[in-house]
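There is one chain below, alone, in structure tokens, taken in the form predicted alone.
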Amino acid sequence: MDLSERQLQILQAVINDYVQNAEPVGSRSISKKYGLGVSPATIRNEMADLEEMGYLTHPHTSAGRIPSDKAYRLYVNNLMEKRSLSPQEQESITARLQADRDEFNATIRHAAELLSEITHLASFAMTPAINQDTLNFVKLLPVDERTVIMMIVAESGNINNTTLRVNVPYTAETLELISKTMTVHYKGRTIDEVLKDAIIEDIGTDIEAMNLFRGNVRPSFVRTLEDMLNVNLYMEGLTNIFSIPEYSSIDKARDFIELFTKKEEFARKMLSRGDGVIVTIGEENSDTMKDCSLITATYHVDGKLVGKIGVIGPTRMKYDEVTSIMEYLTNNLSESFRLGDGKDNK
């Protein structure tokens, strides 16, 4: 059902007020603040219709209403006007990023820090990993009879821990045998080399070790190396959520932080998102993020798609402001690397 012009005005007023104040919005408040030229009673009736159409919801403890995911989607698609950054804001972003542009990973991490600082949300940035990083050692650690931690350590200090669910029995001696064999075979080799032609098929003659290696360790090792090769993930500003009303309870704050603890899973989800600025709201996200909004943008080096930068926070988000900042930030990154001398930008 199409909304009338008045309903659109009221809905936008409710969204603006709720994003600003984090409090359910009443008809009298809309009437006083926004000068729509109609009575509070008329606004109240229109809000009731908007609720019936699924654009507003009605908290049990309040007479006011709050926007639904459907309302935020309509706002982002049709009502939002992107905010222009002031010359001072643009100058600040440009100056702070150019300071590190000769150090690719440092620049991207700095961009994530800057994005979190400006938006007051949790942010992240993803970059390709250095494919010439060499492996130092592999270690398998027991957790319980069906769970093992695989630790892969590179010469650069990059450490990746992966939890394996195993379907065969094992002993500490079995894990030590596999760890030593893999370390001897892979130490000093680059991730590229290992993935192309150095993945071993056998771990020796020990039947228990062979079953565990072939069934669980080897496939997980390959997947983990591919993740290490494809992406570095930087996360910033997680503590910002403690100042957001939606995460005022410890349980909700903990659930939010846990989104970022499974870095490989999170990175894969982000890599599957398309190019450009993409906004997903509430239920449009996976189950673990259905109470959040996620905004990602892509940046380029030498005209090639390289990585993503993004923010995650409550659905009550300043979409106009955040998308404008992210567009400027990623355009600035792409332009900086295009203009750079190419050093460390591989």
The other form holds:
Number of protein chains: 2
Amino acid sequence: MDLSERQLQILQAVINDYVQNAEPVGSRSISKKYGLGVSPATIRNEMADLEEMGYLTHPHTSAGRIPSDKAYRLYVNNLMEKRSLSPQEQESITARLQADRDEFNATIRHAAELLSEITHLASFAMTPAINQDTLNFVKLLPVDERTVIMMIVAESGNINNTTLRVNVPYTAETLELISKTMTVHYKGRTIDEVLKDAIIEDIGTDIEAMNLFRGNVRPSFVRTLEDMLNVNLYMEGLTNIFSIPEYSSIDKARDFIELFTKKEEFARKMLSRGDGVIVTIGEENSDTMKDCSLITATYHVDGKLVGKIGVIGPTRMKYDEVTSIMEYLTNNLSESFRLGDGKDNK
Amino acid sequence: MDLSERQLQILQAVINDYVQNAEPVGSRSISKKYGLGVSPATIRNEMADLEEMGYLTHPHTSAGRIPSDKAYRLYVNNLMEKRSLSPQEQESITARLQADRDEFNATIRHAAELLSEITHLASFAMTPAINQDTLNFVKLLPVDERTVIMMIVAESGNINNTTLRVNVPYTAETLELISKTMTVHYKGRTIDEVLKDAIIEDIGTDIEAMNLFRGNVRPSFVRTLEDMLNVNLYMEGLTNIFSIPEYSSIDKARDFIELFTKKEEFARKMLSRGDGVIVTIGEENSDTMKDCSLITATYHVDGKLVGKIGVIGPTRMKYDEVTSIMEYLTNNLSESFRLGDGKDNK
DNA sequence: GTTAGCACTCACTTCATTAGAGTGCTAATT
DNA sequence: AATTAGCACTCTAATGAAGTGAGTGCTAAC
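Alternate state requested, the form predicted in complex with the DNA (shown: the form predicted alone):
Following is the full complex, with the preceding chain placed first.
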């Protein structure tokens, strides 16, 4: 049951008009503004058909048509064309992102800011999830009688230091022993894996090492790994949505804000999305977001670790523009984070 | 020009009623509900006087009275009585806060959550500002040929580790030399002071030490100190305000949310407030908050460092309840963070 | 297959009316 | 001199009727 060429044109016209004006589109205005060369009556007939097929709806009998989620889906998949960014846009993105390339987290945050400024929507950006990162080595360094530093280094180059305050005396050899044993045990395993079922209880037969390990090293190790798993999530442009007609009622606005308030939950959801630019529209989303569209895209760090940025807005949004911007932005980010560029993921 | 006993009673009645119902209070309802033993007419006369003195206002001629900021100020200073918390409230606070006493940041965050849950207002909590904390020592630890850990220890016990990747070979003696020199130089100074005008350029005459210091140690040291200055700010209960009549218009709600979006600016403002429980009402606040009341309170870590929690809501709020809760909560926090209790401010 | 024409629907605006809450003033009461 | 009853007056909010206009759906003609 394919759509005719003319039906596609009409559908596109309705979408364009509605996206711009946020008001139901009538047959007359389509016939006038978009030069299809047919009368309003003909368009009415076609629109009635499109409605029957589920691409358009009616708020009430005497109102114009608005696109359904299905229509947006068709538009995103087949109709829309990639927009190329204006030189100014390109430049402003490149400039803002390169400005502090050596500060990883700050850059990610800027990306989110930038995204919400350009799109006038709510946006977010997250640092890469490193639960699939593998450990390289663990090293304990003596500081003084009561203090030891534990250094955990991952394959990706990600490093984490923690200070342990120990309450028993120790020797350099003991630290060495524990470091070696842990490294042998954990090297090459992912953090996820280690946390789930590979935390060792024993460290050998040396009683001194054993005490230190059980009393101080092991608990700190677990806590630090858990800490490393947390991605940073930056959200921006929340208040943009107040100027969007869809959220002019307090209840809608509240629901939206609430979404953004539950950071952990939100981060979890976003992490489970696939790679590349992904658009989910209205009811394709989980229930809490069924009136929104969500667009996410992924960037790469050292061509390997994967971080995400995203935009949330009403289903009525400029999909072509937003997806193009996000593609450009993520390419740019990945470029900035190519091997060796002052990655400093603390 | 003092207020008569009866005027105070009437004022209090108006405040109580208005705080509860969010609607202008008429003379009749006061005479009925609050047993003052006088007729509505008398109350009307008194209210007219109170209005003249600036304690009450009129939305329009045929409406009841509502309290002005001045009235709330009088109430907070002289009229309100400290509310004692119910055993359940006390218990729920104590339980929730002690639950993870060993995780400093998590506890602070819980405090904010708790506060917004109990008061049904927007709340925040910040970790202590440590810009007045003084440095104790700096230590560089060798890891491998290209890696060094820099450990910065403050008097308060606050410790910060950073990994440096060096691109020149170094010896243990060099590290020792730099550590010593820096410690001698910085010990006893506050972080603020060091950042402002005490960053040294030279480290002595040793050329190897000099290179390492200038190329790697110094920049990281500065960045780390700056990083240590940032307080963590947790905000909770933002969406509570959507159920408050004062914020039922989108514009008001937007302004409010915007306040909370600019975290850095907000943190700075809050840091400059004094100690103890402080209430600022309506126009006593800066322009962006002139329709709100803000209540902050301070807790102590090791009886020394000072952190803040706070609540923001409409000027129409239960000042007695909120201040009592905050006092209890901060006492409890300070208690939890007394010397030696697993402080782990990472 | 397309279009003109027309009756019909429905939301939105405007205007007038009404009800009710509450004040402010005056004159009577204590 | 303070209090109160009484009453006219003000203003908002709610209700409803009438008109407006955008837009549809259907029919019959092209």
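Computed from a predicted structure; not experimentally measured. So that the term is clear: the rigid core is the largest set of C-alpha atoms that superpose within 1.5 Å between two forms. Positions refer to the first chain, counted from 1.
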Checklist entry - Does Thr174 count as moved between the two forms, where moved means a C-alpha shift of 2 angstroms or more after fitting the rigid core? => result yes
Next on the checklist: Superposing on the rigid core, I want to see if Val194 changes position between the two forms - specifically a Cα shift of 2 Å or more.
Outcome noted: yes
Next on the checklist: So that I can tell if Leu212 moves, could you say whether its C-alpha shifts by at least 2 Å between the two forms after the core superposition?
Outcome noted: yes
Next on the checklist: Core-aligned, what does the C-alpha of Ile149 shift between the two forms, expressed in angstrom?
Outcome noted: 30.3
